[in-house]
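Consider the single chain below, provided in structure tokens and representing the form predicted on its own.
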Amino acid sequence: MSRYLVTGGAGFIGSHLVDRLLAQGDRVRVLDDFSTGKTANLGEDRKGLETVQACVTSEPDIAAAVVGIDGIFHLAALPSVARSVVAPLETHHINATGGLNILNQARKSGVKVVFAGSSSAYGDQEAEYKSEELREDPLSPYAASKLAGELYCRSFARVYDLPVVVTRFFNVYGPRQVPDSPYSGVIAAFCLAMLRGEAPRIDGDGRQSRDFTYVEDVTRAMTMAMKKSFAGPVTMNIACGESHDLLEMLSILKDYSGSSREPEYATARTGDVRHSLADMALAEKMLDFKAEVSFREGLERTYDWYKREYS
């Protein structure tokens, strides 16, 4: 039995990832300022489980919250392009300054940082598929900022010999993200739409392509990440690997729920990417790593949790 530290932990992927932990008979202590995680994500009193409320830039509750730590998953971040694009401060403060007060914490206490990093970095790119072998080429604040902890990540570990495995991830999706946000994401924004029976939102032509990869196995890779041995710094995609585009995701989620409204479409938004498609050949290879949840299927188990949750 291990305890591990988790950062934003009362969000969305961080909430799914202490489910997966506690259920392998870890005890977790969840760091989170509850801007945008919910204490509901949590549950109540479940064993093995210590909630700390505090932020990431705060050094004195970082340093007080490693204590007794075996490794630190760190998930805490101001999320969203279009958020950043607005608030490019704040977002820099919480996204690499916080980054960068987790990973001063995790080398002074030895502990090694399985880091969220985002695919975001790596912008528009002519590649086909996003390998880590590109120069990263960030087009939004957000971008910048989680690029800027990536960054940190690789110094810390060939200075101070800290044990850090960035995993960039690619559109996570599935139940409890929140829909109903400016900054939402798509496929969480289109289930609530669809059960408010109102036209899905589609910024720009619907054509942009992502490679969405549901929140289970985003989690499964993380625990993987942070149970094997690295030498040095290690950057590695985790996705599926597959692309799909707004109209096709929007068909499949119109099939299976019965709605007949058609999109409404709106002005793309400044720093978005046109297409994301993930180069998996490390994350196989160092990982033994692959998707198991296919893109209907994870379509079908988030579109009946909102269902659940908001009929």
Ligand code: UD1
Given for the second form:
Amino acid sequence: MSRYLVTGGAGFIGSHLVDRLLAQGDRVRVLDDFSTGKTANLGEDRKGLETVQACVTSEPDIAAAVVGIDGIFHLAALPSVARSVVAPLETHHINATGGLNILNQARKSGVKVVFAGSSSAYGDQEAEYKSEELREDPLSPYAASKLAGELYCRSFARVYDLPVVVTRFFNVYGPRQVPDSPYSGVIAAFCLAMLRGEAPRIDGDGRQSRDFTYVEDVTRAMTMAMKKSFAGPVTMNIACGESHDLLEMLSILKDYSGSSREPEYATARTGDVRHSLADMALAEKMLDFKAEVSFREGLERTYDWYKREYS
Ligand code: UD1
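For comparison with the form predicted on its own, provide the form predicted in complex with the named molecule.
The complete assembly is shown below, putting the previous chain first.
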């Protein structure tokens, strides 16, 4: 049994990670400011779960939260490329400064960190498969803020010998992703639009593609990364390893839900990446990780969840 701190533990990915850790018998301290996270994601009175309401940028709160902890999963962040274009300073404050604060407290207590990085670090490069060896080329302020956190991870591993693994996520989706914010991820937004009988909105031509990754594959990879020891800093892609464009995703969802609503088209977003597909060789080699949930299966599970919760 280990005791972990999960920052952003009441959020979409964080709460799935909490479920996994509790199910394997670990103890969990969640730190969340509940700005986008929800208490409902955590359930009630769960054995082994403790919750602290605080922001990742607060030094005293993080110092207190790491006491007695064996490892930190750092997931707290202000997501969304689009929001970061509107609010770059706020995005930097939470993602970059917050990340640095976590690393700083981790090195003081010598606690390993698994740090949630983002595929946005690769930007819009030509290479079809985004390999960790590529030079990063962040496009949006969101991408820059997440990459800043990654760079601090590398620095802290070298300067303080801090054990740290950056898991670079590629468009994670699944139950509990907020569907009704202007900054919602596309699969969550499309599921909700269909359930409400509204037209899904496609920004651009719909031919932009993503390596959509089901949330439970992501949390499994994170726990594997925590358990394994590495020499020096490690950054690895965590993804499904498949490319799907928005039109294809929409057609699977329409098929499954029986919706006949045609999409509306809007102009492509500033800072948007055209194609994003992971090279998964490193995670396969270092963690023996392979995604297990197929795209169709993940979409069906996700749609079913929104149907239960929102109709
Ligand atoms: C980016 C990152 C991802 C990160 C996420 C955090 C890349 C390639 N991916 O996701 O790793 O987790 O930020 O927020 O940088 N769209 C629509 N209609 C909608 C919503 C979105 O057409 O209603 C479009 C967007 O313009 C975009 C695509 O769908 O082209 C995906 O958007 P979104 O789900 O917001 O994620 P990314 O910005 O790709």
